[in-house]
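For reference, the chain that follows is the form predicted alone, supplied as structure tokens.
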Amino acid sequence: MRVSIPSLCGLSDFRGFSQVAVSNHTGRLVLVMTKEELKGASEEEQQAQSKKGLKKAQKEAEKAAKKAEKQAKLAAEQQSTDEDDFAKDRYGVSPMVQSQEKLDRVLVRVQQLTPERADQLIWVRARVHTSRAKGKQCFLVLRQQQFNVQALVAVGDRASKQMVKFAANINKESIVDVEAMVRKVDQKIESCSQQDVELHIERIFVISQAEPRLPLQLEDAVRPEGEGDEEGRATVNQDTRLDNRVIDLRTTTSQAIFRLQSGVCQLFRDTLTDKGFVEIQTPKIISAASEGGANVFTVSYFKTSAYLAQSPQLYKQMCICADFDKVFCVGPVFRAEDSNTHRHLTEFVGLDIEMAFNYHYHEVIDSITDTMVQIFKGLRDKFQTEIQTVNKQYPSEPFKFLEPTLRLEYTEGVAMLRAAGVEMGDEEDLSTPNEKLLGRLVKEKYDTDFYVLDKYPLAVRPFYTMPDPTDKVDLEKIKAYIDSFRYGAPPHAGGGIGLERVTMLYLGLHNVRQTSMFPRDPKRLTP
């Protein structure tokens, strides 16, 4: 016997049936019972099951009908919306850029949006920094590196209410192409870098959609420490920044830091090139430790071992012996120092100089200090926007320097420390606290953040002047370096400084990790 009921019945109600099948014609469940099974089922049980099944089927049918009605209504509304949306071709999500066409379109930089461009229709590509819908309009802040501008989408001749809704729902950090009219504003927009204009959007297309949930909020990442504590607004700690470095590097502060750092490199190169220096590239995989065997990274090199260069020192000197006269290099330096301080990294960028001199090493000191002064002047004159951007989050006094550079002898520095109550011997090395204290004393007395401490006593730096009896260098491994002095070597000297430290000190920052794009220290090997 076959009993056919609607397919919405639950299988839990099919007690007493030996088979369950699906009818190919009706799309309904068909329950099959044998004669023996039918005889065994009591009339009461059959009636109870029938009533329960019908009741449940009725509820499910009503639910399905309501759902179908709702979907039909939504479809009708969508169709009506599409028909009524006159601006539907002026916004949307663009197909992935796959270089299939070349558009004759000029994209204007956000930095170039000034009152001089008022009433011009322009295209801009930028990230959506923030968005805020209000009635029939939506305010956006569009960001491009360290510059941002306010934009407005409002219901009118060029934008529909659907377009406003679309703009308001674009995820933060998404990249958009915007066609907009540049308009002057009556009151400065203090929250944006472009304070005198705003954009009235006529077209907006999403080029790359960001995930709706970000690992950190950029407005939190640029908030000065301590600001907003009472209101409960968040700041972002260092580890969170470094764990999500790509997002953190988008902040206006990070953009400014690393653009200024790029300027340090460029000024270093330009200044030394003008002085007749030649830029060189030196090996970073070497056969022996360049500054002794301690604090060096050992790497497997085929069937032997090699080391990551602690400095380009040996090769700089070999180039002087090769008659290059004056050389410099910009490159990575590796230090296997288990130091977790605010100023130590296991990998950094070294700015190194080496040059032959005629009669006195002060010729080299003068060249190095003048190079640094030219860098400081160039940063001051060309990177004020970046300096001011960083100062908003990390306030500091302007970096001060003298021209020519102040030069103190070691004994003068010791005398200043003693006068400040520090007990130390004439040939005692400067501890880190005393080094910082001397810097403050020099600033108070001479009003400079940059000076040279000259004529260190021999006992202070014994490592550089005599072999270390517990860690001797295998001379065979540096034979080429030793041999370069056998065939005539001019008197020469040089120096080196970390790019990250220069940037940190110039901007008055407190941790070298802020000026290393992807810092490496004993506890961090990623990202």
Given for the second form:
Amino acid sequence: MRVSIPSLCGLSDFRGFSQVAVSNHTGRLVLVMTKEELKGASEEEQQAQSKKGLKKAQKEAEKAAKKAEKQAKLAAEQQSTDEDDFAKDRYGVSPMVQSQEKLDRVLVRVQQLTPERADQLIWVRARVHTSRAKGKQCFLVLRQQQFNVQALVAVGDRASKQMVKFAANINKESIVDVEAMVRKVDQKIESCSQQDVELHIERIFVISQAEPRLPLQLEDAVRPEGEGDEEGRATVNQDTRLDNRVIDLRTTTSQAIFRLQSGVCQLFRDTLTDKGFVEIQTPKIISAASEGGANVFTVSYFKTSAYLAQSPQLYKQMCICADFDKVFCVGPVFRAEDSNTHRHLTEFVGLDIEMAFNYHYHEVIDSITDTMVQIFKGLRDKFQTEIQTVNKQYPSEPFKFLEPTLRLEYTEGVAMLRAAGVEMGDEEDLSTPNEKLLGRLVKEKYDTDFYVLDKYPLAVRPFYTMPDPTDKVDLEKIKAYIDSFRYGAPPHAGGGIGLERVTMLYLGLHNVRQTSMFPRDPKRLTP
Amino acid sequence: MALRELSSLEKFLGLKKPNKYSTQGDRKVPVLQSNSGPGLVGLVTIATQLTQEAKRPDLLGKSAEERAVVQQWLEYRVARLECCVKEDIKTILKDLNTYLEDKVYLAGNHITIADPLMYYGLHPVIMDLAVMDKEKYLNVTRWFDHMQHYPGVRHHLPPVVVLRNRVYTSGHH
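The structure above corresponds to the form predicted alone; please provide the structure of the form predicted in complex with its partner chain.
Every chain and every other molecule in the complex is listed next, the one we just looked at coming first.
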């Protein structure tokens, strides 16, 4: 189709274009150049470029020749290896598991690999903890949570050279499915949890590959600090751990810590339920601050704003006024405190209790302390493996407590501090160093890591504390939730503790971030 | 402060007649005024003079070696303790702790003038020391407690509490 287009703007030179046409598809104007025209176009330019072109062409030819050579070589190798690889279908990278088929295969847990299973052919799915080749053999350590076992691929009638090479090159932390014969070993394998057996691999498939460069090495993450300094080996610092939390949580120590923490929660619930408590859930988006307005997060709530609950305090008490008698709740607590210490988080899990009592608040104290003692006992009896695992990396003394729990009055505590040379007033709050010192003094005198300090001076307590009737101190104005008290409220008392702190103190750890899976503090919002 | 110290020292030495003192310069260097001629300047000089006056030369050291050690500690008192900063205190306490590991007194087997003077000098430091540090520098605390209970030494200074039992196990942070 020929079109006369005097108005083609921007094109001053139509030389070299034989036609102007309109494309059928786009409706756009197309300038067409024939092949002959291209060839003939500016012969002078061509000549000048011919020398350069020649050189370029030469270089490219050389490159191509080399590449062809390499490829031929590889192909030849490949062929030779393929030829000799009789074990080709006993190893490899499996396609991604997308529930394509239901395999009737039983996977044995690494924990169950004991001498009783000797000479059995079993399948195991685990992570590759380490792999190293030694001549015609490759030693792997396969890890599953806290347990690991040594595995071996050796050139023989079941495995070929290529298979051993493949096993040695599997990236650390990849998940593999392994079919192997369980064999008893004469010499105990000290470095593994399963010390009496070894796996002789017949088939190995990679189910999920890990990247070759890991942000941190698990061996380094489990190394105790002192050992690291002594032997000059690397340890991983806390920030790196927290930035790559998913990998850090795979270490045996982390697994043990969080299993124990789960135990704390479980024991808390079970003990209280046995005592007749009801578990409640309190709202976390609230209209007024409960612990003082300074440390509260604000959220936008449609057209107004609301706060994130600093504690379930007010709602626990309202539940008592609603006749639930004994309640407890486990839930997040949000404190917007800009404290960058080893024991503060902006979000933590609170274990809270509230209970109506008959005539004396000591009934509640007895109940709470008994709950704590049951938790400590439960941890001591059922979680020894976890405690020992944690102690390997973070050595500490076992947790001590008295039964019944030691109870000191605030004045006694002040007297003990004064005897140690600390100057403080009778109505003065315990500063953190003094609190810590008092703990050491009590530990030294009574040999317990857990005690109750009773009768704090009212001046240092929040507004919802009931004053001692023998003390002539004015009642503070508790306007906020006084309505719930207007329609008959039973005498009640309660308390709350942080789950992370309990775990930290029980295990003798020194930073609360170690016991919080994905900790939140003024400087950390991810992961 | 040095003046009160010197008056305590006099009492320790058993001098009946108190002397007249004044201070000189920014650093409040004590000056012992005498009737004849210029006064004696400097804590060490005055202390030595007082000891001579009290006819207790044994307090300066029984042998030449002991005398040298006593002088060394008196110098230490003036040179390092008087003008030390917070960072230095740790080093001082550490050095002193190592030194006192196998000694009851600073020089020799009996009390010398070095002991009370070092005690006066270290008092403000030990007063503010946390219980944990007192346990860390155990030998210094032991010597200090010995000094503050020694008859005639303490006088004007408040007693520093020293716990009888260890509260911190070694290895705790």
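Note that the rigid core is defined as the largest set of C-alphas that superpose within 1.5 Å between two forms. Please read all numbers here as calculations on a predicted model, not as lab measurements. Residue numbers count along the first chain shown, from 1.
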Exercise. Answer yes if the CA of Ala61 moves 2 Å or more between these two forms after aligning the rigid core, and no otherwise.
Key: yes
